[in-house]
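For reference, the chain that follows is the form predicted alone, supplied as structure tokens.
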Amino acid sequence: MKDAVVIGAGLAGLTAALRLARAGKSVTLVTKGPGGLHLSQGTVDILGYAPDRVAAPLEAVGSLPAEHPHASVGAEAVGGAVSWLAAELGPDLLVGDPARNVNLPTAVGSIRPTALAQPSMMAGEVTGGKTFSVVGIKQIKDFPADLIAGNLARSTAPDGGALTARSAWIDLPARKGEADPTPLTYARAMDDEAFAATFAKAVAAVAGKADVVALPAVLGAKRLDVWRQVAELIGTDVCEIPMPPPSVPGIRLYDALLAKVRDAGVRFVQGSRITGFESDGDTVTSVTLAAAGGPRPLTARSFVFAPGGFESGAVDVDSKGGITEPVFGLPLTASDATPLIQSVYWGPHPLFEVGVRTDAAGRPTDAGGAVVHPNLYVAGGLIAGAERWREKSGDGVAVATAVRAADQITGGSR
């Protein structure tokens, strides 16, 4: 029997599995797919808005409602969890300070706050007086260099200063004859030093003078020093700007975390979903894996449930507006979606705050605060109380609640 089964391979599931394995626990990680990191920015947002732009995310945790996951975990524990993950991944993948947000340009030229980012992004920190040269690749459709530069030039930096930005384009196929390449196609091509050098030469020819050259996030899939090579050849700082999925920075984080999980001895089962569970009284004894040969039980002493939220199908809304959690049937903070769907697109959307209540240990509770299953822990987007996309808090919630769950199982040992 395993010490723990972790369900879900997004940021929360991978973090929980790695933390448990580092503490010497035997772990099975099971997932129906690769998780949400492929859709992410490849950064770790702790808290970007509350509701105004946040400069010091850990300080701002103190202003959050008591039902917010960050408030339940606590600012010190949130910071410690994120710092632990950054140390595990190392400075080639994540840099920054959990106590301070940096402001980075987006693929539409807006400015977003985040706590930890990949080193290839950090030169793009938006500060007053900075000049950007935004260079697009004609073959990549989701990096509108003209729009990005135009919006940056119209924007005021968070410190109140003005920005200058111009756009330019290069024509450089990653593979001959490919009509619609993805960012991942270019990232894999950049793993070849010769192609990266050709790319840098083309960028240098059009970039002009600027403090930083902003590029689509395609600077290597496996080789993490491509951005340094390109910057040296251009003779100017460069920054990557993440694009719509498939997210190359997100894939880098996923690949690195999964490799660490496997190296730590975690059994990884992908491609099958968990459909139910068995229990002895309130204690979960096994979860049911929908395997090719038929349903199969996975037994363990403890379970970490990190399936994501609405976006991953971990919470269902039926045709009549009924909201349910389909695997364990856990009590949710609301059962009817109808009054929670708002007509204002940019306003708060309380539907997306619906989820599972937890106690201070991360175990699911009912409306009265009673623990539903004493050996089941919830982590990540399924936990109620945060509108993660609007707040820019989802990564911090995932990491902090995953570490909390793992530490509760191990008694805090690592």
Second form
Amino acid sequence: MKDAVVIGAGLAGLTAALRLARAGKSVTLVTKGPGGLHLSQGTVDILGYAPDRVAAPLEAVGSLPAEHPHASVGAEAVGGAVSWLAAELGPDLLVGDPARNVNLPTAVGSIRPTALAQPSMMAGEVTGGKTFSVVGIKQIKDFPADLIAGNLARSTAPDGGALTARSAWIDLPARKGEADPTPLTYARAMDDEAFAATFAKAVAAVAGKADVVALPAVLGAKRLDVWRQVAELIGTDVCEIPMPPPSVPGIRLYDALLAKVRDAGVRFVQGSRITGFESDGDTVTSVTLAAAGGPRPLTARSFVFAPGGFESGAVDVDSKGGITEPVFGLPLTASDATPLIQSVYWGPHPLFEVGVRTDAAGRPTDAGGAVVHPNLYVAGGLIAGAERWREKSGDGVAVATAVRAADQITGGSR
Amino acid sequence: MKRLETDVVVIGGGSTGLGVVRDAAMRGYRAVLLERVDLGQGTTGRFHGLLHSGGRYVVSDPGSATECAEENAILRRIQADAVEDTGGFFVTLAGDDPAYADQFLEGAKATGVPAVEIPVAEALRREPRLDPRIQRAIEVQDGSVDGWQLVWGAARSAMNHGAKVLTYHRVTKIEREGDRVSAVMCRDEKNGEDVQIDCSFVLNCAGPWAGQIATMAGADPVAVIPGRGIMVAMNHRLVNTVINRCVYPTDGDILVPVHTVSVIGTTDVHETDPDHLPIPRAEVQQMLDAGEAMIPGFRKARALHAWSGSRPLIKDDRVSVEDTRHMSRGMAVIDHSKRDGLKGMLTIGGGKLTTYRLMAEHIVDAMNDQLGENRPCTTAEEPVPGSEDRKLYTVTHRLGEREEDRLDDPIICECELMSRSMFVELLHEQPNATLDDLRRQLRLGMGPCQGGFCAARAAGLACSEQVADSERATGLLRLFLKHRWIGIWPILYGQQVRQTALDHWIFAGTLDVEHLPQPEEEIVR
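Output the structure of the form predicted together with the partner chain; the preceding block shows the form predicted alone.
Complete assembly follows, chain above in first position.
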């Protein structure tokens, strides 16, 4: 029997597993596939909009409604959790200050707030007077350099200043004869210093004079200093702009966290779903792994449930609108999707705030506030109360609730 | 103001209008078609995709049945690239009266609709998802037809014969000189310019909007009763054969495999405004129940998109053209010279997409009579551009087309296998188009992800190809997302909730599209 089984290998599950292992607990991390980081932008958002642009996220967390997942954790703990993760991953992967947002350009040219970002992105911080040269790679279809530059140029920086941006393109195949590569193909090619040098030379030839050269986020999969090499060769600061999935910056975080989790002795089981659980009274005794040879119980003293939200199927809506959590059958904040589905695209979508209520320790509760299972903790996207993509809070919620769950299990001892 | 001159102005860019403009042009008339938005954006683009064998009408409307059977054969010849030969079954479900099938077979014989009863086991072998409790199965020659391919094929044919097809031209007034129509006034919406088109004849093919158009000519109001029906597209081809319920025509009794999806339809509810057609959740549930009755487990399948279309039913018996004996009950032609004392204008309503060519033939015949001309119809013989090889559409055609260039041409819309060059080519051909306009011809964003991955790429290409500046490209992206949502939220359940959440993570989460600088006026066309 393990001290804990963690379900889910997104940012929440990986963080919980690492935190538990660091505290000396024996942990099994079980996941049906790579988690949501592959789909993310590879930054750690805490709170970007509330609903106006947020400059000081931890301060803003203090004024969130009580139902918000950040509110039950508290600003101080959110900041502590995010800082702990940043220290674990180190400045080659995450930099910034959880108390202050940076505004970074997106792959359509909007200006997006986040708390921590990868060092390769930071030179892109959008401040008044800055000149961007946005350089696309012809073979990469998710980095529309002209649209990005055009939108940046007609935007006002959050500090009120004007921006200058222009675009250019290079034609550089990562692999010969491949017309439709993914960003990952380029990122792997960049791990080779010679290819990165060729790339830098091509970019330098078209970029022109600018404060920063903005590039698709493909500057290395394993090698984390590609951006430095490229910047030095070009002679200008560079910034990576994250793209839609598959996300190279997200994969970097996933790879790094998973390596740390494994190094810390966590048993990692990938490829099978958790389909149910056994209990003794209210206490969960095991979860059921649908392994290749048949169902197998994974026993533990405590369980951290970090399966993600609607996007990962952790919350299900049936054809009649019934909303359920299929693994533990946990009580949710709503059971009927029908009145929550909005006909207007632009605006809040309350359906996606539906999830599990928790007590202050992160344990699921029913509508009356009673804890459902005393040794089951939830973390991340399953927790109700936030439309995380809209307010840019998903990573912060994941990290903060994962750390809370782990610390509850360890009694805060590390 | 811009001024044009022509013989006949055709109003309405749906199948009827395009059939009419093609027919008129092929008979040597100078013809201009006016459409207020894009082609096939009304009823023609909002049906279930069924190319009727006629089977549906063998009992209820024998005249229509015969027409459908004949036109079905003609469209396979002249518009092969829009038609897939799926074949069709009429099945008696458990609980349906098996005797209706006898009535059906008799009706089919009488109307000349090819129909053969096949053993239930054979039907189940060919469509294994059918409810195994079906009692009888009759095979017919249904097909599926892409309404947009159909109208664009007709449009290209008409243009080759000298017609002008003007989209985004909204009719504002129909001028008369004494008791005759003399000109159509319209607004070129893209260029913000008024256009006057002098003409001697107006053919009002505006479908559900025909009443509004007739009023613009000063005619007495024409009663159009939009009969709304909803359709739901399921993610897969749950069947490869059109499945009809073998009962007297009712709601939710057809499942049509079209392209990579299957479409269940439909309902029939009277509405008052064809510009506002809801997709009520109760009707979605009704469609899912109907699907479940034919295909057990239907509710567990993934629904992709829903839409609502309006049948252009005209109720006006006061005056019609002399010879209606060839016209089925669903078709109505109003002769405004008799009805309103206004010469040079006919209004057409009713009809079905399957018989659109025949409707056009009737209407242009009626115009011939009024003009004292004798110009025979030739539309049933000549294939439209793109269908010269008379090869019917097959669901694998894009895979075949991509085989050659798969190593050179990136795919912009993976769900529908739309390559970059397909998109860029049409973008330059129609630089004023919205992404939805391009979608109707290319199927951009119509697959499982509903634009999640391709929409931003498409907007980026519009910008890079310099058909739109960044402000317009952004507006096009926003408009596309907004429009996709209209058909997503009514069926938001199951796997599509998961997809929607992922799409939100991309557009709101990673790209923060909501906070792009807004133009002073939202781009709407």
